[in-house]
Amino acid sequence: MHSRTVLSIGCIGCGNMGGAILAGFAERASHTLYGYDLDRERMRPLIAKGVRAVADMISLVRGATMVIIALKPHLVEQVLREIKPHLKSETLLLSVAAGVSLDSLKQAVDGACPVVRVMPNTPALVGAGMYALCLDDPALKMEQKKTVMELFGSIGTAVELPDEKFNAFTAVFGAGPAYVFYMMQSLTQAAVTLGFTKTEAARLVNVLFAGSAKLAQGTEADHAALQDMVCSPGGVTICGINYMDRRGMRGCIVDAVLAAYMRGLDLEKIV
């Protein structure tokens, strides 16, 4: 996709990660974007960027050329059965609905349009996403992989998967955000109780991730060399560190990462 390529987008479902793909997208190119949702509220902010409101789905299938589907995994077949008949050869259909496989959703479109798997997470929201895109169906042209891989490239980064790798993916990545808060929270908690406010103790905690995951895309040293720097011999960290491998704290989050997965091969098999 060069710089000056004009897209027609369009999502159904404008909520929270609908909502920022398409902020995103209004804030980086000049593509023509159309939204639905059936809260109008949501809207607002999306057409004071430029986004247009459709009254239905149908309308937003005929204008766009891209079709992006946001919604409740259990939702998705749904809403697919009502707009197939209005999708062309040429339209693209992406969906980011959790859980929702590649096979499924080519079923669902029986052979209408190919179609795009996409699992963002929720750093998408101050566009600082990840993006796992499955380009496995075989209808897909190399320059339509190419112009979806840029085009979530410009929003975040995108990185392409089978779809046999997006439980695994969402299950260390889609999920990591919540790890990290509940690191993020952990640390505060045990600030305030050596004497720290909570707000302050929150404002330097989010500095203290913000710095260090700069500080490891800075170098080419991995995660436990950047560990090892701050553990001087006999000093303060080290005895942290010691503390958290007797209690087995990395067996407890690899662990927790495998249970989310497996939850995520579950919730497969009901959708």
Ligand SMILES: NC(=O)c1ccc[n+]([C@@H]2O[C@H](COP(=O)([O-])OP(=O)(O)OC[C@H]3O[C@@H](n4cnc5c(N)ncnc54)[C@H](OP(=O)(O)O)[C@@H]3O)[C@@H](O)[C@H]2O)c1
The other form holds:
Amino acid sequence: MHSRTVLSIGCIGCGNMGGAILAGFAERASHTLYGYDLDRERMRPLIAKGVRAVADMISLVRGATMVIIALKPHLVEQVLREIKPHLKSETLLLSVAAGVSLDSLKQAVDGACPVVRVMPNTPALVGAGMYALCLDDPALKMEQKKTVMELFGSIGTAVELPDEKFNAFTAVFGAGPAYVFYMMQSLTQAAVTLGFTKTEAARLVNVLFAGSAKLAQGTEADHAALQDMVCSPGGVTICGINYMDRRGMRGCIVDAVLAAYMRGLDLEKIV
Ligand SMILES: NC(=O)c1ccc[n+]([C@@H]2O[C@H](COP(=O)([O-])OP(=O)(O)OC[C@H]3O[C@@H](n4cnc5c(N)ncnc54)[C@H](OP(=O)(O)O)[C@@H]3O)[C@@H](O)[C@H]2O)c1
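What about the form predicted together with this ligand, after the form predicted alone?
Now the complete complex, all chains and molecules, led by this one.
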């Protein structure tokens, strides 16, 4: 399997995440794409992008060389049990289900084919997602690892991570968009307090975040140096930063992520 080869990719569950991934592949590459979802309406926008709707998941598994499971975590084990007899050793199985470890996936397919655990985040919906990929299954060939990294790299940012780092990745970057939107909402609220309309404030806050991210991505300077650039001695910004420091904002953000991390560990025991 090679990235320049046309792949045959099937996705079981074409909701938010499965739909975003298939839509990304449809826009950026010429692979043959299949989708299966219990909710037929979910398939409509994907069919318009060239994804073929499959009537049942067994046909999808038989036809695809790469099968992506994008179902709610509690459904994964049951579905894997159903498709297992139809998996071929050359099939590559990927799961984006949060909290379902590589070991659970491997156990469920019982060596029928290699498995890859993937953790995306919601900017995937606009082709700007992050994908943590666990390529620890010894059954994976080098070429398959390369193909998967390139494939997800073509629709966002792909990072290879060992399974034991997935909870940390989820707590920071999987949950991350919610933290960012929380900060965006708070700044919008502050702008409204100072007399901007909510629409105007929200639009400008979007520009602020996009611009700041672009600035950070385009420089070697770290975040602290970029913050210092705005904090002139005796100026306005340093007073705002001092207030946040006095209130322990940084510690609060670190603790929020740790709380999410602990919850992730608990959920992993349940799934
Ligand atoms: N959304 C995120 O931000 C995010 C981030 C990282 C990881 N994930 C992971 O991605 C996975 C999918 O999440 P999601 O937000 O995309 O869920 P979703 O929008 O609910 O999509 C799942 C889809 O699968 C369908 N479905 C249920 N059982 C099925 C079956 N047996 N065969 C085929 N289709 C079936 C559902 O239909 P019904 O609605 O009719 O049941 C639904 O349309 C989850 O495991 C989640 O942990 C999500």
